Each structure stands twice: as structure tokens, then as C-alpha cells.
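Given as C-alpha cells, the chain that follows is alone and in the form predicted on its own.
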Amino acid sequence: MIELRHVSKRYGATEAVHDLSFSAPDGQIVGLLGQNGAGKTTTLNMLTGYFPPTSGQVLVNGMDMLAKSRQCKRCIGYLPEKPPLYDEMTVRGYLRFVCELKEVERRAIPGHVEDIMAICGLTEVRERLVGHLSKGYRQRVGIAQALCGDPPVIVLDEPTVGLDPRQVVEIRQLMREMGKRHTVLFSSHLLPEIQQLCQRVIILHHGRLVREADMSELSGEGTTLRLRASIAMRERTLLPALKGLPCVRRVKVLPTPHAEITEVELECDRQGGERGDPQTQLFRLLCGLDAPIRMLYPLGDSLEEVFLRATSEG
């Protein structure tokens, strides 16, 4: 696990990160989301020990990054936004060099490098110079160097930036595979990427944490259930009955051209209570009112909606 506790970072009079606390649990892919300039890269640089926080504490597997820097860095593989590649080396030579830097046992290096190249899809280009590779392959090499030494935590800064659509799909699939064996924390400003890959999301805005939650909670699988319904009954008769349901927290009436039909969004307590789940309570109510349901389906907030709410000024 990696954890930040009340971390701040100042550059002179500018505060890039303010009182930031969050964690990335073991065995999860966690997305660090924010607009450009939100403090994502600064946060990752502190988390990986690239530079220290002005105040606060960075913990890796319970160890303080400042007190036990060497041990902490052994636990982390890091891909910066610009991969630290040596263009004059071959892919295999470069990865062997990185393994030596990370103090992998010398006799284990050849097999370890072969395994990493297989995982990252680099076997067929292992003898090519890094400088002759396409952008997609260079990004794969950058991820491969982060895997050297088999660290339990992988940190990636904008891993798909600048790639074409096919390369993006390939890198995302690679990240899914990595998530089966490592804790993965990666930053991105691409909402679909976060939504496809992550079990947990952290949203930064102006260097501050504005939202931290599991994706299941953000997508509507938490304590609140939102339903959209079209019901054959006039609004003035239906609305008081809906508001009287124990599970209903809020009713929003939607525009419709038909006076005899009311469309609503219901915000409900997902558990429902003793009278059953929200859908059951709604069906029983409408049966008693002889009000046919023309349409009913659950709604989930998109990550875009969550992000825009979290980062809206005021």
C-alpha cells in the first residue's frame, strides 16, 4: 500500500499541492484524475521519492519515504510522463542495465528481462535500438523498466499520452494485466481511460483532494439509487404519492409533451428499508394508484459528471 498523509508542496510562494491525504490499497488500479495543472505530476514525484514534500508524510508499505528512502524506492516502479530511455541501447540491453541499477540478483537478470519483455510485448524488438522504436514501443519500454525488480507498486504518469488509438488500447490491456499482480497508480486527464481501468479514483483540483471513492460508488452502486421513470398519471396526482415513499429522497420532474404522462428522476435509498427495495416499493404504489409504468431504468453518474461536479468552482 502507498499512502499520503497531509502532504503539501510549495515552490516559493506557489503551493502546488495542499494538505493532500489518500491511499492506494494493495491489488487495485487507482486513477489520479485532474485537469492540467491540478498537481498530479507533483504528487507522483513526491510519492516516488523524486523530491520531498514541504510538509506531510509519504508511506510505502508502512515505511516513511524520507526515513527509509532506499527500502521504499525498491517497492516502486515509476514511469514518468517522459520515459527515461537511452536511445543508443538495445531494448534488452537497456532493461538489463535498469535491472542492475535496481540491484536485481545478477544471475537472475537474463530470465527476468525475458519475462518482462514477454509481458510488455517487446520480445520481437529486443535487439532493436530504443531510438529506432515507434512511440508505442517506446512507451512499452518505459513500462517495462518500471517492472524491473518486480516492485509491488507501479506508478505511471500519463502512460497513454501521445499514442494513436490502437496503441492506447494495447497499453490499457497491458495495464490491466499489471493490475493482477501489482498495485497500480496512474495519472490521467482522460476520463474514459480512468473509467475503463480503475477500481478507485482520486480527483485533484488546484492541488487539493476534492473526491476519493471506489468506482462502484461513483457509478451509482453505493448507498444511493437513481431511477428514471415514465408513468401514465398526471403530475399533480403522482408527485405527492412518490414523495411519500419511505425510500425516496428526492423527486425531479422532467419535461414531457403529454399532460397525462409524467416523467421523473427519483433519488432513492438503495436498501429501501423494511418495505423492500425501491423498485418494489414503486411498483406496489403505482399498482394501487392504477398508474401504468411506461418506462423504468436505473441511472448511474458518468465519471464525466462526477468530475465536473467535483472540479466546478464554488
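The term rigid core refers to the most C-alpha atoms you can superpose between the two forms while keeping them within 1.5 Å. Just so it is clear, the structure is predicted and the values come from calculations on it, not from any experiment. Numbering follows the first chain given and starts at 1. What changes on going to the form predicted in complex with its partner chain:
- Relative to the superposed core, residue 231 undergoes a C-alpha shift of no less than 2 Å between these two forms.
- Taking the rigid core as fixed, one finds a CA shift for residue 273 of 2 Å or more between these two forms.
- Core-superposed comparison between these two forms: the Cα of residue 67 travels less than 2 Å.
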Given for the second form:
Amino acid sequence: MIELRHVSKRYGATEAVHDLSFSAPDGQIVGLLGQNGAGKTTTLNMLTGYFPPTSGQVLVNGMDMLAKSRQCKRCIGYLPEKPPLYDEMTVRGYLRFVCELKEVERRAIPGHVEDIMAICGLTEVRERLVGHLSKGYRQRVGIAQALCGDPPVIVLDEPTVGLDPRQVVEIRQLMREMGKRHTVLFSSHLLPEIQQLCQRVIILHHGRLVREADMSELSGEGTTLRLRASIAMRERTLLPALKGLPCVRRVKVLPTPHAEITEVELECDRQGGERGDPQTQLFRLLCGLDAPIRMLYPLGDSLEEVFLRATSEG
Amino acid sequence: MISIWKREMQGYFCTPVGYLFMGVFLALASVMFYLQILKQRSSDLLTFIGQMSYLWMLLSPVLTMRLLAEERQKRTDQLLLTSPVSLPGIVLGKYLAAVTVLLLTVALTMVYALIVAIYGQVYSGELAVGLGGFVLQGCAFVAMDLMISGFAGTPVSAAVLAFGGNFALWIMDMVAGSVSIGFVAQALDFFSLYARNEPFLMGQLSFASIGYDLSFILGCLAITVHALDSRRYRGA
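Alternate state requested, the form predicted in complex with its partner chain (shown: the form predicted on its own):
What follows is the entire complex, opening with the chain shown before.
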């Protein structure tokens, strides 16, 4: 597990990260989300020991990064925003070098490098010079070097930036695979990427943590509840009744092929009021109107909404 | 440290840098050998070694310019600094790689001694002392230029600054000779790498000079480690 406790980082007079505390539990893919300049890269650099925080503590598996830097660094594989590659080396030579740096046992290195190249799809370019590889392959080599030494924690800084759509899909698939064996912490400003890959999200804004939650928690928060319903009643009769409900703030009619069926999206006050929660109020209303409910379910908040809310509040 | 040394050796010989250094050094040394030894029918190898020592000033920046400045420029230092390797280990690995190339080059210059030995007299003890001083002086230049590479932002600026530093050391010698204020002249003379090399060029094994050269090397390496560490703390 990796944990940051009240971590701050100052560059001269500028405070890039302020009193940041969060943790990434074992076996999860955790996304660090924030706009450009939110402090994501600074946070990851401190977390991996590239530079120390101005104040606060970084813990890796319970060990302090400053006090036991060597042991902590053995537990982390890091892909910075720009992969740290030596262009004059072959892919295999480079990965061997990284394995030596990560103190992999000498005899185990050849096999380990072969395994990593197979996982990352690099076997066919193993003897090519890193400097001659395409951007997608370079990114794969960058991820491969993070896997050297089989560290329990993998940290990736914007791993899909600058890649074409196909490469993005491939790298995301690779990250999913990594998530099965490692704790993966990665930064991104791409909301769909976080939504697709993460079990937990940490939102940073101006160097401060503004939201930390499991992805499952994100649906069902805020004061607004959105419901989608399909009701066997004509729109003309149904709409005034729905708008008359005290908890309903807004009604949006969705197109349907049948005139007798109306499909709506309702924005309701989550609290509902004295008459019960919005679903109960709606159910009672429609029972009274003798309008059968064909479908009714709550719509989760999109990450985009959560992000916008968190960053505007922050 | 060994892995860093190996990578740097690969860096020297998988790119033209190592060959360039050795090639230019040997080409210039050969011209000096022709002018000093062959043309004058002399067997005075110590004077020839003394002349070769000026090549460190010119060429040592070629060896060191990439070592730290390029890591910083290409951000490959992120790999080294987030790996379980200590800062002294990184600096020492890089330094020893540069020294290895330097020693290989000096080993090739033994051909000149061989040529002189065929046609004349070579005093092996004198030659060994002269070469020892020559190597120590080269190692000191490499240490200083590595330190400069640690401060520079790009390999080109590292090379220019290192050459400037080496040139300043050379100038120091000339300034020391023309300064009339006694203690200033003494101080300049004390710190001069060239003045320190003079006993070796006379065939004298000077422990004071060895001590000075080793202290100079260790001092430069310690400052390099400190510079890298302080940059880490600043997050620069």
C-alpha cells in the first residue's frame, strides 16, 4: 500500500501541492485526476522518491520514503510522463539494465526480461534500438521498465498521452492486466480513461485533494437525483402531473416510437421531502393516475459531473 | 554502481563519443609525438607526456558533457533517481566509466613508448611516474568536468562550461607566474593542476601531488553528489 500523509511541496514561493493525504490500497487501480497544473506529476514524483516533499510523509508498505528510500524504491515501478529511455540501447539491453538497477538477481534477469517483453508485446522489437521505435512502442518500453523487478506498486504518469486511438486501447488493456497483479496508481486528465480503468479516484485541484472516492460511491451523491422512467401514458396527460410533484425540478421528455408510452428523465430533489423519497412519490402519483410503470431506474452521476463539481468547489 | 558503469561504457561505444575522444586524442598526440620525438630524434618521453597533458583540457569535456547534463535534459535521471541506487553510486559509476575510457586511451599511447624503446633508451621507472601523473591529472580534469556537467542543463552547455573551467585552470598557471602579490601567486600555484604535475614530469614520485590530485577528485565528486541531491530537494 502507498500512502501520503499531509504532504506539501513548494517550488520557491509556489506551493504545487498542499497538505495532501490519500492512500492507494493493495490490488486496486487508482486514478489521480486533475486539470493540467493540478499537481499530479509533482505528487507522483514525490511518491516515487524522485524528489522529497517539503513537508509530510510518503509511506510505501508502511516504510518511510525518506528513511528507507532504497527499500521503498524497490517496491515501486515508475513510468514518468516522458519515458526515461536511452535511445542508443536495444529494447532488451535497456530492460536488462533496468533489471540490474532494480537489483533483480543476475541469473533471473534474462527470463524476467523475456516475460516482461511478452507481457508488453515487445518480443518482436527486442533487438531494435529504442531510438528507432514508434511512440507507441516507446510507451510500451516505458511501461515494461516499470514492471522490471516485479514491484508491487506501479505508478504511471499520463500513460496514454500523445498516443493514437489504437495505441490508447492497447495501453489501457495492458494497464488492466497489470491491475490484476499490482497496485496501479496513474494520473490522467482524461475522464473516460479513469472511468474505464479505476476502482478508486482521487481528484486534485490547485495542488489540493478535493475528492477521494471509490468509483461505485460516485453514483448517488449530491443533492440531485436523476431518474429515468418509461410510463404507459400519453405525454400530454403525464407531464403536468409529473411537474406537479414537489420533489421534481425538471422533466425532460425522451423520444419514443409509441404515442401511448412516454419516456422521461427527471431531475429530482434527492431528499424528497415529507412525502418520502422521489421514487416513492413518483410511484404513488402514477398509481393514482393508473399509469403502469414499464421501467424506472436512477441514473448515476457521471464522473464528469463529479469532477466539475469538485473542481468548482475547490 | 556497476550497472551504471556498464551502461555508460555502452553509451561511449554505441555512439561516436568514445571513438571521437580516443581518435582525436590519439591524432593530436601523434602530431605531438612526431614534432617532439621523431622530428627532433629525441627520446625525452616525459616532455612529450607534459605536452599531451594539455589535451585533457581540450578533450575531457567530450567525455563528461553527456554524463549528467543529458540525463537531466532527456529526463532519464528519473529512472536513476527512482531506482534503488544511491546518488554516490550513480556519480561514481559515471565517473569510473569516463576514467575507463581515459585509461584505454592512455594504454594506446604506450605505442609511442614502444617506438622510442625500439630506436632508443626508455627509462621505465621515469616513464611509469610520468604516466601516473598524467593519468592522475586526467582523472582530476574528468572529475571537475563531471561536476560541471552536474550543474549544466544541456550537454552543449556542459561542454562549453567545462572547457571554460579547464581553460581557467590553465590560465591560472600563467597568472600565477605574473602576479606580484606573493600569497596570491602562492595560492594560484597551490591550486594549479599543471604545477602539481611538474614533479611527475621530472620523474619524481610526489606524494604531495598525488594527495592533492586525489583530494581534488574526491572534492569534485562530493560536490557533484551534493549538487544532485540539492536539486532533488528543490524539485528542479
